[in-house]
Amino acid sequence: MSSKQPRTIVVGGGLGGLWACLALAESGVAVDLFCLFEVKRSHSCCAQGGINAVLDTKGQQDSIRQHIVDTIKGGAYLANQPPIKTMCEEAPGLIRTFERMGVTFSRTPEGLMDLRLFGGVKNRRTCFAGASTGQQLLYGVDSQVRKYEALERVKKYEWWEFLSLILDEEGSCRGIVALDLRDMSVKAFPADAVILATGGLGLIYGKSTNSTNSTGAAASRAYQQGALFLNGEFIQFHPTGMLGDDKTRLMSEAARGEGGRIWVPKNPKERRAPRDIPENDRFYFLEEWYPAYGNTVPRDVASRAIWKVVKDLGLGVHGEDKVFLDLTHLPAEFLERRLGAILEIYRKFKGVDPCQDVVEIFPAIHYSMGGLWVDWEKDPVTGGMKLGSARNHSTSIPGLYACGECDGAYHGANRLGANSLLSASFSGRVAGQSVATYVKGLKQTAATLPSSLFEQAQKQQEEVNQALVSSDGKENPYVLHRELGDIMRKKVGVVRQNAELDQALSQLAELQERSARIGLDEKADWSNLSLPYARQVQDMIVLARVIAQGARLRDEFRGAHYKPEFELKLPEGKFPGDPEYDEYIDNWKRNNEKWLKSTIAKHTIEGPRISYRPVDTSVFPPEQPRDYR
């Protein structure tokens, strides 16, 4: 590339890295856009529900002020909240964005922005287009960064993995190194700046409702090379998870949001069909506990109440861990209308119609609120890197910016649903005008450094893939990663004690250990699937321990993350002025100023190392606890 012009690298094709792209390339600036594999296959096509932006076409008096409020809430307020203003600010106007690149979302028979309830709200914001609205996002936007790659101003690298920053003398990110998956060679890339938009990490826990390429590992390795990890033990369980041998698939929560309805049997010896069980022998437990919201209360309590009827109160149909999501009482046509994307997955992996009969689902893990610790400046007297003000996606590695969920910046303890595919587009955005604004300002561009710094980093990463390919060791990466996900799912799981994360912690050590004792079946020097998985799997058990650790050292109860022990329970039937109340109150703001704060990882070769930092409430301050009755 010239010396003089200024070029960039964002790592990951969703709609974060795609809005990013985009967002250069109108500012000017070329982009080298690294995906693992064709960009329209990438994880966000799987996001089905719908899009959150008050517009308020129902006539419900909506408004940005309660979709702020709503999502610092359902966060339990642990979220930095200036940037979660804007966010929603700024929801609207996205979402006209999306319209005239040609998303062609749902309309109302009036021609009007259709829109559907979600979880965690009392109105409906959730705009959609029938059940893949992740799709037809992710196409828009690609569209649209088509017309620049025509212009040569973007290049895709499609079928790349990321595998190492590349960082100058005075660690600011100077490029990447990455992995050609069709031939298993290693190249550098030098680049002004890098944006990673890599995704979740579901496949630490093995099985889970994410794409099988969602390990977390770019991230891992950014965490491995220097940048800061944020809230690594808030990992969310979808309630309707259907169940399966290879992975777990999305229900998505527009089913509830369009009315269905979740329940099990009374008896748990019922052996008649769902159908021919009349309604008063149905326990429908979520429209009984949280009668305010039904069954569209936030996932984290939609999948405690699920864990507490199979596991606690022994009700799971057939004795199983499962139970039923019924849609059958709603008009097969508006069904199929509104959700046809998703009936036909469960008619595919099930062989059931969901317009004619129940169907079987299970908290499964689905979202990672945890990641890169984004919203850092450069301090312009001593040149480091600080907290800053401007909400501009900066990891604390000079160069190097985050979004979509591998950052941790907008869900907290918990994030709604809907609110996914608008952090994602709304950061990518942010991320890409920042870079822009950073490179133009550089006094050096990478071109300029020594050849002799990328080839370093090119030649390192080659040895390690050597290193694994010629190893000898007796370790099996498959069976490792298989004891990973038992691990994690058992013991850091939806319900979390402290004594089962200390064991996990002592397993996830053991097993950290034997991944450097990989041997590999495969020896080939090209196209050897097996050496990319196998560093994937020692990256995720990197990410697995900080995930624990957090878990380990959090001792509260605060959104997705559930430790019984800590629990605060409001007294049932009192209410302020109440002495029971008050107390409840006193005690619930005290494990607010011990833990309304922001768990930071920092990696050593020991394991994470765990800071704290305050949260900005500055927005709405926690004055009453988190409640949906």
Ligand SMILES: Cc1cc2nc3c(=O)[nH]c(=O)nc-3n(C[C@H](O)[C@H](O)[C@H](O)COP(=O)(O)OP(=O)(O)OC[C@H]3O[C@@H](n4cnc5c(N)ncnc54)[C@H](O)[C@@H]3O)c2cc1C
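Throughout, rigid core stands for the largest set of C-alpha atoms superposing within 1.5 Å between the two forms. Residue numbers count along the first chain shown, from 1. The model shown is predicted, which means the values in this text are computed figures rather than measured ones. First, how it differs from the form predicted together with the named molecule.
Taking the rigid core as fixed, one finds a CA shift for residue 540 smaller than 2 Å between the two forms. Taking 2 Å as the criterion, residue 567 does not count as shifted between the two forms: its C-alpha moves by less than this amount when the rigid core is aligned.
When two forms of a protein are overlaid on their rigid core, residues whose CA moves 2 Å or more are considered shifted, and residue 328 is one of them between the two forms.
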Contents of the next structure:
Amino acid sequence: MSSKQPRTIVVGGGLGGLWACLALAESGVAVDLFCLFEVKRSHSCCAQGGINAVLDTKGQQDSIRQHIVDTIKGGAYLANQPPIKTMCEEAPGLIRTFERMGVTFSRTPEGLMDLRLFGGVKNRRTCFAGASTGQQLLYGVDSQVRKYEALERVKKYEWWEFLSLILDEEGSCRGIVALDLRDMSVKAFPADAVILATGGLGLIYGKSTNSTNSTGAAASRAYQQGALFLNGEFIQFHPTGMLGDDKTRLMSEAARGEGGRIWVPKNPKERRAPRDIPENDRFYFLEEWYPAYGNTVPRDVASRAIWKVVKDLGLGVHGEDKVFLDLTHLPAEFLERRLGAILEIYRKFKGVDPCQDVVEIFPAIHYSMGGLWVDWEKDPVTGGMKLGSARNHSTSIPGLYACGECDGAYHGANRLGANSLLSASFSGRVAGQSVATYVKGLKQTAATLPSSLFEQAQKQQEEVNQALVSSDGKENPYVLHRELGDIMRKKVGVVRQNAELDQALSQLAELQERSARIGLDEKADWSNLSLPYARQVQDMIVLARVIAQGARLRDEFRGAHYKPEFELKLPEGKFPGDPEYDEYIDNWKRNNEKWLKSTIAKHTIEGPRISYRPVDTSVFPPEQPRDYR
Amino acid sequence: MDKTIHFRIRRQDNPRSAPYWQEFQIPYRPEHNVVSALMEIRENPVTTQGEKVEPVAWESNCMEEVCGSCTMLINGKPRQACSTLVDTLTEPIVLEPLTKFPVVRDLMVDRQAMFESLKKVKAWIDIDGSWNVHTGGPRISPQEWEENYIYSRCMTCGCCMEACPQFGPSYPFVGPATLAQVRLMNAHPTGKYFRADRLHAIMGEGGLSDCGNAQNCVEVCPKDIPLTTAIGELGRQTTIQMLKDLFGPGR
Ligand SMILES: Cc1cc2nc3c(=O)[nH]c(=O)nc-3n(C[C@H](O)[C@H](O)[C@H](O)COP(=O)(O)OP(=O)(O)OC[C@H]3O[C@@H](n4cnc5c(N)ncnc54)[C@H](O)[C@@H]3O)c2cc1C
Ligand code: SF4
Ligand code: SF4
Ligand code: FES
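Could you present the same protein in the form predicted together with the named molecule, rather than the form predicted alone shown above?
Complete assembly follows, chain above in first position.
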């Protein structure tokens, strides 16, 4: 390596990572791209629904301002607003770039990009490519990165796992240590800056809608080396996850939208087949509790209602964590036409036809709003983010950047549907540009640092692996992971109670202790899968404590973090001008004074230390709560 | 044991070692797919003979048949393990790695050749840069969209490559999936500008003429990609290109 030319590393080959790579390559900076497998297999390919951008081609006077406001309000004001502003402003240009890359967006009769309506907004703003938007976007950027790979400006390290950062004496990031997942060797890679784009953390909850790459382990490793973690307690649940042995697959909201009804048998001991249960013995709780919306209440409301029926009323089907989603009353032909793709997934994975049989569902862990804390530079003129600044998407460790679902910047307390493909892409591009600026300003490249720095870091990781492989500990990593998921789903789930969170915290601490005594059945020195898995489980537990601790301390109801004890209820049937409503607004503002602040977790040996930071609400100050009536 | 699911799995410790077979049985559950069954085996890898062995290695990520990683031979057919329900299979269920790619370990293979081929045929649309150029992309009719979209669903899973008699480690053929991507890129309104480059890449050794038209590929594609239609279209495109190369300007 020439000591003059800066080298950079991107970890993760999903939408965020590939965009970062592309931006760097275009700036003429050399990139090494690390990924657990071939980049095309990344979790981003799972997204079906779409990506938001205001194109305003549907005669609805949609505006970028409205996109900004929807994103801010959807996130219950918890996200810093300048980056949101810039993201929404840049979205149309970004989508057109995707289009130029050849992404097969669905079309209107006149050949323009079609737009669909997506949850939580009033206007059609969501671009989509059939039922595989994420896959198409990922492949679009992947193909562009491949071009730079052919030009040897990007070098891919596929089948490598990031294990740790290399920090120099001043605490700046100077590279990574990674594990070759084939020959199991550990190697240090010097770099002048590192971008983490390692995705979500759904696997911390055991089963989720996420792919198995979404463990959060990589973010946890950076956190354990000093990077601050933001708003960990905010986890989005999708109300209609289909239960499976291996994962909870997403059942699109469209199933409810098209007339699906959610119910449980009134008698939890009911043994009859669902279709033999007469109407009188069924409890259509959403219809009963929310007569105005019925089954089409927003995602979070539906999740909480299902939670209540199962956990508080004990009415889960067969006493288990599940309720029925029923489509059988609708004509099969209608279902086929409107929900064909969804029915197909269900048939394929369940071997059951939802036109004939009820579907078993339960809220599933879907998206992490929290993530590594990242900085931004505010443009005093526009009030947005100053693009090109080396501060944008920098973590609290100099030289370490984060983008995509593993950063916590854009979604505050809750995420709007179809906004995360946007944030992953946008943040990837921004991070790439920032790093290009950052490395050009460096006085000294990593290549000139003493080799002992890298040797030391490599040796440390080799020792960790060695200790695990030769451990005679009795703890099984697969069992630990299952227990972790159980704790998190039961006690840090949709509805949160302080007593349960306290229990969860002590159980997690205990689990962490046990995870130090993992022993591996697998001794293979080639493609050993248990070793990286065990290390991931250890790091997942650390991050689980961040989530639980943040949840324990936040005594309020905001976005996806719901503590009934502290809920401020919107007065029913009251509107602005009514004294009850005004009182509610006063309380809401008072609560904001107390709780409208970012949770910041810092790693310590004893566990996460939580502090809070103010939120920049300069774009759209919090005057109005979210009100879907 | 009560009702069980019975597996016969072809194993191989590393790329250089010899393969061998092992059998496993796990308790029956109607909803098992091949990946969830492998997960269960992994937690306690004991063979039917009661021998404690190393867990079986395989690849998977999305569990929704969209990432393409979990392809293997299941009862002799190349398909995705995550979307194959155990209930639909005759037992013992025989699992083997794909045969056209080098084995990494057990059921994991190295499909790098597919990605290398994509590079070789320049399977991308040339753009000036990823920045905003303040103009929309080209218009595409819904009919064209429909024809192209199906090709864009290729998840590089390798089923078609496995089935193709002309593809393998010792053949130069780029294979059906790669050709289908050339078809996709060449159909794009601006992708067309560099059509000749992609055609030239498949006009030599290992290109289109290596296809023996056996049609096996199209039968196994989980995404119903009309591979042989693509190959037919490319046949016409290369013929025209050949004439252009002989008689006219390159593109
Ligand atoms: C079922 C489903 C449907 C969705 N639908 C939508 C939708 O319609 N619209 C929308 O906007 N959003 C949707 N989302 C959310 C969206 O898909 C994700 O937030 C987004 O794709 C995340 O992209 P990413 O690049 O951050 O991460 P990922 O795509 O998860 O990529 C992470 C990358 O990091 C790599 N990696 C991880 N750890 C390591 C390590 N230690 N070493 C090396 N590499 C590592 C992985 O290999 C992978 O390449 C959906 C999510 C799910 C689960
Ligand atoms: S048609 Fe061509 S590409 Fe397809 S299987 Fe036959 S030889 Fe292979
Ligand atoms: S064309 Fe079909 S079978 Fe071949 S790699 Fe693509 S998805 Fe798989
Ligand atoms: S795990 Fe992704 S296709 Fe099977």
